[in-house]
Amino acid sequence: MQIFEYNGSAVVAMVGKNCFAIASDRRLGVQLQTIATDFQRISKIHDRVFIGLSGLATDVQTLYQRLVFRHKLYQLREERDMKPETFASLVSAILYEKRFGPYLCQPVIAGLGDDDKPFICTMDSIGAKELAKDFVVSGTASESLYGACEAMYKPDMEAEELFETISQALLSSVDRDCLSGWGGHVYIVTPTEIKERILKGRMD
């Protein structure tokens, strides 16, 4: 078992029409033993940028704290929030800085940029970015997430349809992976509001 798979995880972000959704599972395990069923993988950086971190849970929390710290410094200096593209570059730089002893995380970043244009990207543990126009996935359930998202995604979905699509993709994918699951956590972000929803899934 790879160290990335030690705690199990599934994170996915999807783009809609002037909105985006980001979702994750809620299981925290140690290999096949479940430790918690309400683990928070998705974090709000500010109202228009969210990050989901899959991988080793200790590094997920450490990296998140460093990112919040760096974003607060940016806010103090620039007197504005970071754009999603800028934030993605910051995450990439922080990960690459530690490339010889990396944070064992694979981030998924989603945000609304200028003109409410959605931006999503993911990267590996040393910060190599992968940009996408439709969806990005990461975690132990990523293979089945690719298949489910590929089948269900269609462009320019409205917020409610996007919620339905990402939820079905997440729940059907984590059922095919024994290291992630136990429900889901979904954020739908539009220019005017943020909706947070908890999904119930199979409890095994």
The other form holds:
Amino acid sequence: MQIFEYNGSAVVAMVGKNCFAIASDRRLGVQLQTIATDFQRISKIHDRVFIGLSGLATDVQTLYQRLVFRHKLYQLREERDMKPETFASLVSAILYEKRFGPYLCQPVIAGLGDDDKPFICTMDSIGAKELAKDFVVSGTASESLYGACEAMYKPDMEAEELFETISQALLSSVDRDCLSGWGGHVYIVTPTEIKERILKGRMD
Amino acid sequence: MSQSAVDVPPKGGFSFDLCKRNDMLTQKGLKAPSFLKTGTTIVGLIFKDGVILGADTRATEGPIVADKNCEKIHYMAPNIYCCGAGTAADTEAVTDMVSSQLRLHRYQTGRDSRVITALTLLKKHLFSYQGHVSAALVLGGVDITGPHLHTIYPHGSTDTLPFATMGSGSLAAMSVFEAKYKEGLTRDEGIKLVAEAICSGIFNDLGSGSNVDICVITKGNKEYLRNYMEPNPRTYVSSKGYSFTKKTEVLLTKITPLLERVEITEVGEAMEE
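The structure above corresponds to the form predicted alone; please give the structure of the form predicted together with the partner chain next.
The next block holds the full complex; its first chain is the one shown before.
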């Protein structure tokens, strides 16, 4: 059994026109038994930066707490929020520090940078940053997600169309993965608002 | 978390706290995760006026292509660049670290960095981790003593060569170099040969793919030709795209309006003398 398949997860982020979307599934399992259907995988770091963590759930929560701590320290010292590129470098450094005994999770970071330019990136469990201009995926359903996003993605989509695209990509992919699913959680972030939506999916 | 492991910015280096837990999980039968590798074809050659480095742009995670257009030619100094193959996190971290060390060294000495300095810093680091930091590098640059090209293996051994290839596609690329390399190539001949060698890796090696990146370094000048060649464009792109007639069913919507970012310019009185 692969360690990433212990809890099951699916996270995807996509870039739109001056906005971004980040979505995850909601299942938390212990191998083949589902123990929660409302697990929060995507967390807000500040109004314009979100991080979705897939992988072992305990490391997801620990890593999130460490990152929030470091960001709060940064806010106290610098009196401003972290840019998404800076935050990505911070996560990469924290993960690489544990190179030989890593956190067993893969983050997906999405944010709005200066001039409301959307930024997304993902990393493997030791912090190798992978920047993308279109979409990034992570989790047990990642192979299906790669296929679905590759086919459904179009550049420069507006917020509503982006929501529809990312939801369809997520739900189609988790339908083909036993370990993730049970609905979806989608955040669409534009410069003026954050729209959080919970999707109805197959509950199996 | 234990009380002693307070998360203030650490003194540097690796931390091994989670090793015991990860070993326990492995013993219970859970396999460790696979890291992002850069399957790769990286090459370098010395031509008449300097050094040309080339790399493909595919990053793999097992058999899946994780990144179709990643950057494998890393900046070390204004006159030195380094291509990396192996575990992506290791190549990025090691080249970033040595690049910072070179910068500090430049400030201390007041001189341009030499390629051999970068070489020694890299090999010392890699040897001290006995090959566990899995980074195979092709280092090239032009300094005051002339153009130099080196290869560095994950265990810390190095070679100094007129042309070099590394990575899973190195055999494909080396065959091109061995057939066509000669001393005193011009810039255009050199670029053409490097592009041919990388293409040979892209088409024949499954771990390499996508586009060709080239970096030309000469005395006092460098040119980073990102995506110099794109021999694998998307062949069929549907003009209509996807349209979803059946909308996704939404259970709950929560809208949080964001405050407008206000620029505050301080209007105050001048300090009293």
